[in-house]
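There is one chain below, alone, in C-alpha cells, taken in the form predicted alone.
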Amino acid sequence: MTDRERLPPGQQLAAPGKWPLVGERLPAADDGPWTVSIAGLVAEPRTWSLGELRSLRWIEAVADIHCVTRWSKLGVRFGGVLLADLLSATGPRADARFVSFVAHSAREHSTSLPLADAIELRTMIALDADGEQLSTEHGGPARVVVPGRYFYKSLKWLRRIDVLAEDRLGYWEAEAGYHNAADPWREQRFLVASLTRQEMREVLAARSFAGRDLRSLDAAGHELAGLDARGALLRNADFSRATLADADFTGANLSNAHFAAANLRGASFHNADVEGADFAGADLRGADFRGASLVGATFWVPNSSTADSAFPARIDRSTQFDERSLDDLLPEQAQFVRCAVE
C-alpha cells in the first residue's frame, strides 16, 4: 500500500521528520513525579511510576497519526503499554462500559472511549516515540495511542485513567464540537450544527458574528461582503462560493472551515485559527494571513473530483503571509503558495 493509500480522506502528509505542533504545548506545573493511575470501575484502584510503567510489559506498535486539522505524520513507532494490560492489572467491573482519559493539565482536559472500542484498537500508553522519550510538547512523559482514530482522541500527559458506565464527553468533545467517535476514514471531525433555521437566517442576515459561537454554520453562497466575524467560533463553517470581500476574521478560530471557490478579497485572518482549512479555488487576493495558523490548510487540491476545489486559490504579491505562518503548511501547500506570491 502506497503512502497516498494509507490517508483517509481530506488528509495530507506531513512533511517528512516534521511533526506538526497543535494545541497546548505543556502540561501544568509539575507537583511531583509523574503518576498514572486507574480509579473508577475497578476492582482495585491501582497507579503507576514512569518506572513502572516501564518494568511492565513493554510493546512497540507502528501507527499513523491522522490530525483533524488535516494532516497525516505515517509510520511513528511508539513505546509502551497496553492500556488491556493495565486494565487487567485493576480489574473491571461487571457494569464499566467506558475510560475517560484525564491529562495533567491547566484545565485537566479529558477525551474518551467505549471500553470495548479501546481494547479491540490496542489503545496504549506511549512513553517513546520512534526509540525516544515522547517529548513533553508532543505529550510527554505519558500519553494515550489510539490507532484508527483521529489524534485528539490520543490524549497527551495522561495522568488518570476513570473507568465508567456512562460515557463523559471531552474538552475536545463537549467544548468544541469534535465528533466523539472521530473514525478519519468517515471523516468523523465535528458534530453538526445545533442552530435551527430560523436562527441561521438571523445571523446572516445581521452580518455580524463577532465574538459568537457558531460552530458548523452553514454559509455556503451566501453574500457576506464585510462580514465582522472577530473572535468568533466558526469550527467546520461552511463558506463555500460565498461571497466574503473585506470580511474580518482577525482573531477567529476557523480550523477546518470550508472556503472553497469563495471570494475572499481583502480579507483579514491576521491571529486567526485556520489549521486544516480548505481555501482551494478562493480568491485571495489582498486577502491578509499575518499571525494566522495555517497547519493543515489547503489552497490547492492535486487532481480533485470536486468542482469547488478543482482549481488553485488566486494567490498573488497583494496576498500577505509571514514566514511562521508559511512554516506552518504542509509541504506541497507551502511551494504552491511560495510560488505564488512571488
Ligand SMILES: Nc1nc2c(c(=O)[nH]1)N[C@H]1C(S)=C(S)[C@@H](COP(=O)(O)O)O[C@H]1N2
Second form
Amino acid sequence: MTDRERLPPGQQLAAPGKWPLVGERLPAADDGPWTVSIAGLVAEPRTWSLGELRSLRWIEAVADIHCVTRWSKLGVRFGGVLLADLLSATGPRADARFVSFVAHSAREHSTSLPLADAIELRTMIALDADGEQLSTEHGGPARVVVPGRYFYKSLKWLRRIDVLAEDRLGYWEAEAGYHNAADPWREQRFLVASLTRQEMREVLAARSFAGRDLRSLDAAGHELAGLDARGALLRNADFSRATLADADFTGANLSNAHFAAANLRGASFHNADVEGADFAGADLRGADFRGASLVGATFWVPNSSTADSAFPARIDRSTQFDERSLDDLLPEQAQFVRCAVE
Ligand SMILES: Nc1nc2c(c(=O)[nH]1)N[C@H]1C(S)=C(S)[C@@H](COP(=O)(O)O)O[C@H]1N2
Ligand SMILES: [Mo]
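Next up, the form predicted in complex with this ligand in place of the form predicted alone?
Every component of the complex follows; first up is the chain already shown.
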C-alpha cells in the first residue's frame, strides 16, 4: 500500500522523523520500580516488573499512529508484549467484557476498549519504539498501543489494567466527547455535543461564550462578529462560513473546530489550542495565532472535494504567527503558511 492509501480520511502525514506530543507530558512522581498489574474480573490478579515483562514472549509490530487531531505517523516499530498474553496469564472470568487501562499520572488518565476488540486488534504493551526504549514523554517505560484506533486509545504510562463487566469511559471520552469506538477509517472522532439544540440557540443568541463548555457547538453560518469566546471549550465546534471578524478566542480550546470559509479578519487565537482545526477558505488577514498550538491545523486542502475548503485560507503579512507554532504545522501546511506570510 502507498502512504496515501494508509492514511485514513481527514488525516495528514507528520514530517518524517517527527512525533508530536499530545495530552499529558509526564507521568506522576516516581513511586518505586515500575510495575504493570491486571486486576478485576480475573481468576488470578498479577503484577509484573519491567524485567519480567521483558522476559515474556516478545513481539515486534509495525503500527500506524493516527491522532484524532488529524496527524498520522506511519510505520512505527513497537516492541513489547501482547495484552492477550498477559490476560491469559490471569484467566479472565466469563463475565469479563471490557478492559480499562489506567495510567500512573496526575489525573489517573484512563481509556477503555471492549475486551474482544482489544485482543483482535493485537493490542500490545509497548516498552520500545523503533528499537529504543520508549521516551518518558511518549509513555515510557510502558504504554498501550492499540493498532487501528485513534491514538487516544493508546494510554501512556500504563500502571493497571482493570478487567470489567461494564464499560468505564476514559478521560478523553468523558471529558472531551471523543468517540468511544475511535475507528479512524470511519472517522469516529467525536460523539456528543455538551448542549441540546435549544441550549445552542440560546447561547448563540446571547453570544456569551467566554469560559463555557460548548464542545461540538453548531454555529455554522452565524453572524458573530466581535464574539468574546476567551477560554471557551469549543472542541469540534462548527463555525464554517460564520462571520467572526475581530472575535476573541484567546486561550480557547478549539481542537478539531471547523472554520472553513469563515470571516476571521482580525480574530485572536492567541494561546488557543487549534490542533486539528480547519481554516481552509477562511479570511485570516489580521488574525493572531501567536502562542497557539497548531499541530494538525489545516489552512489548505489539496484536491478538496467540498466547496467550503476549495480555496486556501487568505493569509498575508498581517496574519501573525510565531516561529514555534509554525514549527508545529504539518509539512504541507507549513510550506503554504510560510509562503503566504512572506
Ligand atoms: N496517560 C495518558 N495517556 C495518553 C494521553 C494522556 O493525556 N495521558 N493522551 C492520549 C492521546 S489523546 C494521544 S493522541 C496519545 C499521544 O501520544 P504521544 O504524546 O506519544 O504522541 O496519547 C494518548 N494517551
Ligand atoms: Mo489524541
